[in-house]
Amino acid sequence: MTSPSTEMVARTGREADGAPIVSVRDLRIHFPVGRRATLKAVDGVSFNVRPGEVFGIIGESGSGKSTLGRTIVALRKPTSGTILHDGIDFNALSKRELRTVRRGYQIVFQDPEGALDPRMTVLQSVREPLDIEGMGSAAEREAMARQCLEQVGLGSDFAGRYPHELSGGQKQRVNIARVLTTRPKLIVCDEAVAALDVSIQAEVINLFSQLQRELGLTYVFISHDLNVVAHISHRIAVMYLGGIVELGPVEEVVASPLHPYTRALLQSRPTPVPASMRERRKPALSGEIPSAIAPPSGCHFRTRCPQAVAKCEAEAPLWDNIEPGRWVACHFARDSVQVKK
């Protein structure tokens, strides 16, 4: 699939409002597999994220969304393409310069327990980034850590506890407090609520929203759960097999999806009614996501798409600006828009 140029991206939707905090340009992240094969985890992705925005990324496991998220915060280097952070290319910086500027770009991982050292108290874990960077005096670092714990709803009585004494939701709050200590501009939330109970998920999502309002944060919110992403995001990028197949404002994408994969994800959402009252329908998607080592020719989604024709096998669809602020990679997207009109 052909991605839009950065100039094209910058003219759409919320992206017309000021300079982006992150600009991803034709990003590719490939991994060698064996002697000759290559796994194309992310393959030609472009988008901008604006200050104060919640940019949602949705897709099945294996779509490349987590690899993309880790690369945004410089935990991985891209194979090609660039990511500009406030106009700065991290790859052009020295190690010392990178260490300083990357403080503004943090990540919250999926497994709250795995992200914490079981030998460290809550206060020690939250204070650790400040200790590593040597920011301020010891007293100032402890005061900052305690303040961040308060911001995520954990009082001073949690400071001396260890991870095994906390619930899953409390552990994730500790992880959120820890990333807040560096006063980040942007936080990547990589399936940050997926491991939590449903009731706790809602609490943590509300916490993210509260922190955004209070601290002016920007999020890249990654999830396989469309309900979660739709609840918190301003815009959604739908990923499939390393590429973005649809991008647009959340309300429009959910109300009138342009790509068949997006429609399938919407149809797959569970219905909150008793089983006896649910309509029986065929599964929205059949089969599993193909291998990123040997993706299908043409449109990568064609092997699972009910609309696929010979053209889908022969030609990759162009990344098309169908409507203001809306992009899609599908040969038939314009036909569906005309039908709706």
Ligand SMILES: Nc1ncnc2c1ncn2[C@@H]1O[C@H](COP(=O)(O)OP(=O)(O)OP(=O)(O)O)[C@@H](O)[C@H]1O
The other form holds:
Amino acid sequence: MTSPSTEMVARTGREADGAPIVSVRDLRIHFPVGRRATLKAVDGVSFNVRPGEVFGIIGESGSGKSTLGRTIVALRKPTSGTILHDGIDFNALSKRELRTVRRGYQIVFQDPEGALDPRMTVLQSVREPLDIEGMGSAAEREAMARQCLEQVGLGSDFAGRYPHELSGGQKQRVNIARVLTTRPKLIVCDEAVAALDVSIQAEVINLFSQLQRELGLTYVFISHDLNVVAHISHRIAVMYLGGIVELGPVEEVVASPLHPYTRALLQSRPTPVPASMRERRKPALSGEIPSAIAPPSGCHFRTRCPQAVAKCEAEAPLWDNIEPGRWVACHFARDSVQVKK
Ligand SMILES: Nc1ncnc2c1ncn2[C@@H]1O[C@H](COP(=O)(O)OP(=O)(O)OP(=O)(O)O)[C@@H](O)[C@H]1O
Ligand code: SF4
Ligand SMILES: [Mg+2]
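Having looked at the form predicted alone, could you now put up the form predicted in complex with the ligand?
Full complex below, order starting with the chain above.
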């Protein structure tokens, strides 16, 4: 895999800048559990996604990535906080208006089988979102579906095939073609390559990059695989237990992480070095992620943080704009920046 973000900006010809396409403010998504408990899947996150950028979200299982992704594409309502889509609050729209504008925000899931009906041909599956919306004539819908299949690299000989006749990578291409039919502005890719073989992952990631270049798309790219997110993203948000603990340009976060959790994720990411040649060292991140029903007081990461002190138990760290474009939530992040200077 080659260089990630600057290349992407050059290829798309768009600065990853300008008015946000999605603006998230103090977003909370809580689930009632039993009679009294509440699971805080997402708990007070704020960020902007800029047009033409790939906004990566990384974090361990259960950190709230999918819940956040689904809420961005309006598949779930927030408990509190706001999301503006191109400046529009979906809550203020009528049902009919919402149906029209939400087409612009689509999601591709991990499971390539998920969205495909085994009884439908590839062409029928890709055309289905247009059929449901009743957009254009039948001939126009078919032409659009065929065009989207071409865009994902599946020629006309795939149109009449059924899902069981396709490989995992081809099925995921069909899913991508389906979401393209509605001409989205932004696509949330939720572990969209995680179920594929490593060689196919690279192909599908390249397809995402190519589509972004050709169609001017914006992605929110969710993955637990730091290598994948770092490869494709311009900026990266690191989630831990429902919160974002660090946010910044991907090269800067990877080269000089400011949060102990980001550092641990970077240390534990797989390297191409054979296992026998790797240093024997303690795992960078030990223990399980705590329950989102009863998260630790103060800094939620303190129970696993090698630098935790008494203050971390007593006080939650502020979301600090520590350098231009870089945000972090750790009491001691400013100290580490001073030391580097
Ligand atoms: N509908 C729901 N009801 C109750 N709890 C939920 C619901 N959906 C998600 N959760 C909980 O919210 C938390 C965040 O889940 P989410 O699926 O967003 O995490 P994730 O970061 O996407 O994890 P993974 O990497 O495993 O996909 C988890 O504790 C999960 O059990
Ligand atoms: S605030 Fe304390 S516990 Fe949290 S990441 Fe920083 S040092 Fe670790
Ligand atoms: Mg998930």
